[in-house]
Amino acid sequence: MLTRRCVALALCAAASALAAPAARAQEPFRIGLILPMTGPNSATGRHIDAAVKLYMSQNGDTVAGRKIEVIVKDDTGAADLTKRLAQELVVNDKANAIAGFGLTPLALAAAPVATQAKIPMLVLAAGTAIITEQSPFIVRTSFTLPQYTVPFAEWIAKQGSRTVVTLVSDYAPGLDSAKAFKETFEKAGGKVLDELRAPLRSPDFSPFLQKARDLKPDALFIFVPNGQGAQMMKQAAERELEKAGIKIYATGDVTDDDSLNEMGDGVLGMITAHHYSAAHKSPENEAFVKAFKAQAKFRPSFMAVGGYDGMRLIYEALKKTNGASDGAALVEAMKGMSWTSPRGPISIDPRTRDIVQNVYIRKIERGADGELYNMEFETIPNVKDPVKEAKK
């Protein structure tokens, strides 16, 4: 009797133990998504929001045995909140990882609870730079603002402008974004005249580009961040900088596809650079555009591809991992990590955790369907942030 009652006791532990990888194997991966659903950057949130349901509706819900649930927060763009929705996102919620992070600010803030608890975080909007080195968990599939600022003051220069003057948004991608533009124009033999700094918070760009026209230089290059373009380009209008010979070029931030068509004739024919464009030819782009615009009723932003390819990314490291949501694993699997996005060729790289990716020179043009968009008509290919480059 006792030996059978052992026996008994052996199997049943043996089969709890069984059991319990399984169950756990069936517990939802669960994402934490903070964005700015609402506040002056909440189209931020709407196209990222709006991809993540988009790729989830396309790929199913289920990866590697593991049910795909995402929680959405909105961070109303302001850091603290943003920290104390990460946190209550892995300690109420049980987040596997969190994503998200409109604004620079809102990443940083973020980064200690990712490192903490031991997370991803997905960077899949804010591009300073700096943001990966903040936390061995954070990759990032959105871009960083030098590596277009780069090869376009490159471009510039060639174009034979001798002259410019940077007007910027007051923050960190701003500044990162002015410093790269310097350093790489005025290396090519260019002279930036001055560096025009304006407040991100309710900006009025009126009196900075007054200053840029006084000055007279060949050109201005412009950065603001998503959401501040038309009124920028608007402002720039009224100054008529185009007729006093001062062209204009700009980050694709300034441009952006959610924004363009507020915009109205006054910038057909302006050049920016950036790494997505609604108009980029390619099947796939095609694709994702004809789909999102089907399922959003908007055309998609370069910010709603950031969060598509970041869907991506979690989807297929789970596939590696056979479902583990071990963190250091799953940025583990990330690295290195290439495949065709709708914006092009791109890639995660292994050191840094940044996305390579292609720049693309853009014209201003309206397209067969009457709207305005970024036409691509030169490439520059798999570029890396340039400042984490400088630092090997």
Second form
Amino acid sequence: MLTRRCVALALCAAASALAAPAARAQEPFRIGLILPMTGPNSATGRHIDAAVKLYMSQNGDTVAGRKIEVIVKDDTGAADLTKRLAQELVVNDKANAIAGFGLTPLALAAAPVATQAKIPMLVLAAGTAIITEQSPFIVRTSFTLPQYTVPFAEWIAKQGSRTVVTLVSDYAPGLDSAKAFKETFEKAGGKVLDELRAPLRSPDFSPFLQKARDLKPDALFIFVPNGQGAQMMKQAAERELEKAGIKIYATGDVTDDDSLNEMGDGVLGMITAHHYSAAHKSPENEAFVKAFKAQAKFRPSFMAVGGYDGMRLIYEALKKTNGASDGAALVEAMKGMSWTSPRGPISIDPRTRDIVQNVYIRKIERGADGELYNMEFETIPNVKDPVKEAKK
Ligand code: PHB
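Same protein, the form predicted in complex with P-hydroxybenzoic acid this time rather than the form predicted on its own?
All chains and molecules follow, beginning with the one already shown.
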């Protein structure tokens, strides 16, 4: 038989159970945004932070009844700090998602935290193929190196280059790129004469460029992460590779929109491959670039687009879950999502949680505004990460 106290308690419990979802609905949805805001990779942080702010100013800060709160943390590009910040965001700040990750080692360091906390981890910047396999909670809006290296190697082979030397940064995305290049280019009948690797930190590219010159290939293929391209291209000009008859091809990381204008006329005509250019011709991109420049006071790079699309993914997933922040449900909601990004049509591969996007072959030209741009002239549509495609 129920006592009065018990009835009261039961009612209380029922009342609080009823109240709980409402109370939870009032809780903000907290995104821990971990970025290199200082140090050698600060351009990544600056672009993503600005893009997140732009997305929120355009789309409001409330989704499905949840206020969106972004907590920015500066990991300075140090992986041990990324991991500690991710843990603090989960434990102290009660983050419902973590996002950012400007370099591959930083994403790899944070992955176990997302798995343990069962919250979505949005990779907005890093590009090594295996990253999304490190946690079922990872979803990526950036790119993978093989995603644009493979179509580029095929394209270069078609241009008639028979011998190539590759020069990449000596860490995971560089190794991904060099491997993808060699496999693809040699399958197309070409030969990679040497695979050179420059250190990631404080690199001096001169000895590697000299080595490449001495090997006399038809072309040199380069990948370095964003922020290092200006020095690379300056040192390449000093070695006069083009004069020696060696064509230079690079991934778009080398000539990103943030640093391209520092490179000067020497890079005019250079051909690169990538998924985003500020000069991409579409109404979505023109609106994005205009709004971004008005708010941030600089033009957006591919890092900015990764951040902008990552915010969209979180907003749309939250709409689908009606504001519920269950991590597995949010990741499920993100799978298969597709939309037109400033970079072109994109989707999240439901099998791999990796981005599917167009790859563009571009040529550096001076735009009508006097600035240098990567002008897209050929499109390879809807490219999936080839490394994960090969594992199917
Ligand atoms: C990476 O560390 O994964 C990375 C960073 C910057 C890039 C490309 C890849 O431009």
